[in-house]
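Next up: just one chain, as structure tokens, the form predicted alone.
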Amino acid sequence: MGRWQPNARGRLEQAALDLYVERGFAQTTVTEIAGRAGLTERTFFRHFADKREVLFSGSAELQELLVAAVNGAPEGAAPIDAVAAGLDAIGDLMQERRPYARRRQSVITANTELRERELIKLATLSAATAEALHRRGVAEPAASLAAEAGIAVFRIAFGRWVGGPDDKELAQLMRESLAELKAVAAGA
């Protein structure tokens, strides 16, 4: 094996979904993962901290740009609608990654220590979305209130997202689910 391996983070990621598809997280050990992917378990180390952040390695990413689109928002626009700002921006990106992402949740979604973790990623995303908002002149609870509604609302068009037909895109789903929640808060 060469020192250096182009593209060892992706090679790894994809070996490491493979084999969490094809045996299961709990029976997949990061030597598997390694030696699907041609590397060391030192090279797997570089990259990931356990086997578990290779399904979540993407987080950061989405986190910056829902923040940064949130705090992009057109001024004077109401906090639910900075949110909505934010999710366009992560379903747009999310919507090329689909056949990845339904590979995924499927590891997760039968692992309970991943849906967990799964949860931490959307507790960590509510709170830096919040964040943005304070920073937007949002007040509590007024900030918490729509940053959690918008994770919900992300959460829920996922979920249709990765298990229902390819006849709508994440955003569509998000927009869609964002409306039913403000005809909910709405009394309609």
Given for the second form:
2 protein chains.
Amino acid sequence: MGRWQPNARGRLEQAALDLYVERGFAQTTVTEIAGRAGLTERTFFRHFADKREVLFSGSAELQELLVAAVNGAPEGAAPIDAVAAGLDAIGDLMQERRPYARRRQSVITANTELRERELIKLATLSAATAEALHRRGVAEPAASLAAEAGIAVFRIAFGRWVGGPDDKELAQLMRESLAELKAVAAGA
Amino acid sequence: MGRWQPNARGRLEQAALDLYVERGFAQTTVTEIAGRAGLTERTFFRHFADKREVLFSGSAELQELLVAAVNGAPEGAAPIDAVAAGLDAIGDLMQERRPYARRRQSVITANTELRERELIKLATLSAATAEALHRRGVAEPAASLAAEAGIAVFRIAFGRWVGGPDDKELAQLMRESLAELKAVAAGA
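Can you return the structure of this protein in the form predicted in complex with another copy of the chain rather than the form predicted alone?
Then the entire complex follows, led off by the chain already shown.
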């Protein structure tokens, strides 16, 4: 109790996801998650606000990566190309976590409250992207539209990647979806 | 009690919005809304599932209009043009309700739960639009991308219209935003 626990955060994430997959999200309590991880509830709440947040703990990292890549795009790059650089960066990170992403998504899809939470996280990601474009000197509404377009590409490619049988990489699927969006916008 | 009440639905909507603006959404009860409208709680629940739903009762109508316009677009029209026809249709309907829309939006912006609800309604609108495009023979991911692009245009134009000082019409702002999205997607 109170001692430092090696990788407590990761153990809690793993225990929570295992229980959500086995029993369902609604049927799982924080007490059970902590117990499965061999930790206390107190430790759980040191890392996560609630049992929902365990599933979204990666979104801050995603946002940082996306924003950093938008910031780092070559000066003079078109807004959509800066956004594409951001998508590449998060695609590579997520690719390494595909088994986790698949299991996590099965839990989210089965629960309305979690699907709502996911929409909010995506809206936050879009707003952060628009903000990064503003700092590059992109005006409104172009910044928000480029950000929304990027998040739409992410959503659709992610759905194909996480649910699909093929083994295309997420970054590749996002590049294809972006090309398709460009074609659609051009009236193809 | 139990008698037919002329325009009960409209009176409840008006009373609810008045109270939400005056006191805040969280501070208003269904009892108070019914009382202000001169109706019973029972009548309230005949029309609305809860006090949140009063603010979103228009979304079914919006969705019908949007889908009907997508369905009715000329055969062979590009997906993005079918979506643009849908946006024109809802722009014209909403334009007539601008004073209501402004007051409603001030309530939604002030409340996290309502902002979340709005995101869900927009996601539903996007899915219905993609569905309508499928029925026109548009394949995935083009259908979902065109739908998402359309909803992004709607969100951004709506924000400018509802919050902006100018008196541009919503349909006009959506046309401008769509043109801007096309330019952004083309790498402008």
